[in-house]
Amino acid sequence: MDFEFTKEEKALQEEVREFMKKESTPEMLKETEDMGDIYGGPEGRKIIRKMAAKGWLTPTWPKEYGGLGLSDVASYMIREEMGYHGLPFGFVAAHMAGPTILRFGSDEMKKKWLPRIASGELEFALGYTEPQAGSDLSALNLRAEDKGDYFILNGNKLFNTSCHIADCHWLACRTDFDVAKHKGVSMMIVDLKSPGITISPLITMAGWQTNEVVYEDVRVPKENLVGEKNKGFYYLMAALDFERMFPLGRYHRVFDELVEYTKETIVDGKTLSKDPLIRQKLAQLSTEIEVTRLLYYQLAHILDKGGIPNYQSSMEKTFATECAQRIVNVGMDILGLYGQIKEGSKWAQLKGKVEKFYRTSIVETIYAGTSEIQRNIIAQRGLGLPR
């Protein structure tokens, strides 16, 4: 079993990491910090656009699409870097609504949405929850009435978080009352520049912008539809999936420049790097850490096999985001009450970061599933226990 990157991988990971350093420039990292690691704000679009040109934006896409028939090895090789380095790494149109299109979308909808996302022309905002509806999505209501050529809008989405930047809404609303929750689901692309659609912020506990979306007699064109009418539920599930995938990049980084801290802070006469307790903390995190990318690429291990991983994705998300939790648990630990101070102080030890990202942390544990509901779905799905 060989866990190394290919020649070829190895040195586009090293091409990558080059062009990350020289795009990491203060501008960026502060964009990406406060936006929440989206893109969408004018730095990241510039970059986005700059890998696009590369082809790295949709590496494993067909190149008719605008991709470059890659591995999905390297493409989560890239998304890693992008993340250790503090650049937007997930993205919905690319990341997750692009390969859900490839997957059951018309040749015509392929030949209309996805090169425009290739190129970093277009960036998708999720909109799945609601009001009623967070971890049971089959719970939606937002009502899509059938005109014959078009569709017109009517409901509340919670929660949907670039929707104040991004162009267009990766939509699951209800097309059909009558049947089964899950059976009446449809997904539709709607552009957020349309009529009738009502944007408001909500600021989260880390600063991120979230928002409120009402929609109001907004009209779709049928040609926006995903797939088949009354079968989004099924590509949303799929959607899910790929947006469990979760890169550890930035805590990685956090995680790093925690173990440079200890070896240079003295404290009582010797380095915090000789405490026995500082350094058993600090070995469980390397060893989980390593843990997590070998899950990670698991993930891409099965794709590039044909597959969709499907629980084990949701091992991979809930193994990494409380991972990210104990790593800035583990920081506050090690800086004491220079934990609790902002970047911006004086007294702010590594510019405030563990502060930052302690508040950062408790929403990857909630978003595309709390932790609940992915034990639950390893359980069902991957153990074959009961509902």
The other form holds:
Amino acid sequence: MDFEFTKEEKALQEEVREFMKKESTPEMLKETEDMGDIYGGPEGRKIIRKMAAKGWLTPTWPKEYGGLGLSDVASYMIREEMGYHGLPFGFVAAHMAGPTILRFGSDEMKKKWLPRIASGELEFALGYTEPQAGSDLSALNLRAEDKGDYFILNGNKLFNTSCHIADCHWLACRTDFDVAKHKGVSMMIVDLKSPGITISPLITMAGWQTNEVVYEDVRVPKENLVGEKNKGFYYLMAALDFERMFPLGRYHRVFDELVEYTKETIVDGKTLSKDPLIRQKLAQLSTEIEVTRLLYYQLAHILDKGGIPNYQSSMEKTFATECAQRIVNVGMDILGLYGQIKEGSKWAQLKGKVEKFYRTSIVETIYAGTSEIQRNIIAQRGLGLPR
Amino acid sequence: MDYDLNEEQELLKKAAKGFLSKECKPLFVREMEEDPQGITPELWQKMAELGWMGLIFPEEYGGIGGSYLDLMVLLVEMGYSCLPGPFFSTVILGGMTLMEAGDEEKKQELLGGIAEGKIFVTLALTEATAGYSPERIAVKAEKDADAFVISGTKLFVPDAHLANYIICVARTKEGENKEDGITLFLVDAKSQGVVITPLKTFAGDKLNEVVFNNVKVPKGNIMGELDKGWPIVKKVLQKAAIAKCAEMVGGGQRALELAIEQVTEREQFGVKVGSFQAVQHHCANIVTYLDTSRLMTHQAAWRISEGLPCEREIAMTKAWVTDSCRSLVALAHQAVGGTGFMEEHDLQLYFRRTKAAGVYFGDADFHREALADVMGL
Ligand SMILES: Cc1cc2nc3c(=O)[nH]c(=O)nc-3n(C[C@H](O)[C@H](O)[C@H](O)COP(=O)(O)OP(=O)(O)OC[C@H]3O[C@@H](n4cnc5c(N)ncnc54)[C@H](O)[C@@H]3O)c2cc1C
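Please show me the structure of the same protein in the form predicted together with the partner chain, now that we have looked at it in the form predicted on its own.
Now the complete complex, all chains and molecules, led by this one.
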């Protein structure tokens, strides 16, 4: 047993932290927060391309595709640090689509896309959800007609978040309507500037944007089909497995700032940190953050051993996101009346961060599979209970 | 990072599981709850022959020289089987205190005896004030020529009824600093003035009231230094806390299995109850509590084994495992339904034991408060 990083991993962690502190700009931090941590904005692209040049965006990938051949532990550590230091950390191309292409794509596809993903040049947007297909993705029916050399696409996507700033759509569509639902789905990479695509903003309660996307006779070359036609549901599930891990870094940072706040803030003649109830709550959260850390690196450990995490990904995703919600809820309670005041006012505490993340936190247990879906997976896949 | 047990630990785990499944069946557990001794000499001897009692003692004291992590592996299995008897008190509370503070002669004499299964030692720490902070130590030891005279009452002393020796944590000096002025005495349990009265407890383990009526103890029986006993107690308490966590994790594993067995067999409304989503989500929560408790316990035990700083991890772990394992057994009861409430169903053994384990060596609130200190709050 060993629950610490290796010497090399520790050294890398230091280097990564130094880099992030040095290269972060106020503009990048603001952009990232305003966009809900996704990648693709102009400021984010600057810093991430520098980071990617070091191989840190896709450290586990083979060198020929722009990786470093490092362990998953190292990769998970970098992603944790990105969240903690306010860099974008939601990467569709590098962390969801890329690994799926690496596993299932043709050599040509790998050569064409992976190096540009690894360098940070390209970002994708996740294209799964449709109005009638939320938790049940097998109900998706954006139609792709096979025209020989190309497909023609028609239909609607909902809540496809990065579409307004990403380069390509990582799109799940229906190529066969006459077979069992999950046997007629294909995955494609679509240039988001293709004629016929209309992207309309949907603004969330956290202030950032997701989108509604309409496809009208959009032409997609055959070479953009991922793997085999009609096997897309399988790839989609694999990509979801890559997505289902949640680095707590962003919320961990909020927690650390909250702890400092309680040490500095004097109420009724003593610091908040001496209040027995607050001590209990913060100690509890600190414990849950540690639990999350163990669940998180367990995933990396399983991958490094050559395995594929089973129910453990669902467990980590659920635990981490529910922990995130508890952190900001306790944060709001500790700030009390001040918690309501938004960034910008001289009375705002912690730059209004807590209320901002309090709003964002709601969606963490909804997207990438709701907590209920994750618990179904834990019970059925993990414990073998009947479907 | 490596989350796995090593090969020897896997073997130890398997062997212990095999042995206990034969020698420590649930019926036996129930018998021992009623039995005044709480253990049979036969089982105790077999355990000694397997080397369990000497597992963590160095070879020069008749032990096997295993690590704390090895011990944890064993404790998980003991928790799984609800092993009754004085293993915990003798090996962990007695043995570890001796290892920390015993002089060479005592170690030679007693650790070997423990390893052979011939000597029982326990720790008399808590009192009527029922807590684990130095402020709560009031039993007095007063100097009298070449000896000390102990007077006062210790409460919740495990397995004192079997003990050959009782390590008594006594106050030898009053002062502002409550950590100062505490001394450990190795007391022969047959000394005049020692009165042991068993307590009836809800987990069926053997806790006792131990009254010291002016018990005379030679100066040479001080363990460690006069007045400087608390740091030793603290170290032992930390190891004991994680050892309890290991037991709870083992018990939690069994509770999960009992729940899964029931919900995959029992049918209602024409289907297995395990196909109901409400039940599935209970089960998902159970395994989450269990896995996280296991991970936390492994990490803390690993840090103790490696001699790394671990105050933070110990506090977190005892708090987390205490709350989680309690909740998981309660959820298991909910999933199992009325059958699990019957005395003859094994789940109830775990429900009682987990709560008892939770209050030993500091409950969750106690450890969160300790953690708050570590966090500099
Ligand atoms: C801000 C935001 C950004 C998003 N970004 C993207 C994106 O970039 N790309 C993309 O493809 N999607 C995206 N999504 C969609 C997201 O993945 C879905 O919202 C999510 O999967 C849940 O689907 P739903 O909202 O339709 O809820 P529903 O599926 O309608 O669920 C409603 C409730 O029913 C429960 N429920 C549903 N099915 C079951 C079941 N089988 N068992 C138990 N309970 C069940 C759910 O847990 C939930 O509580 C985003 C969503 C949001 C809100």
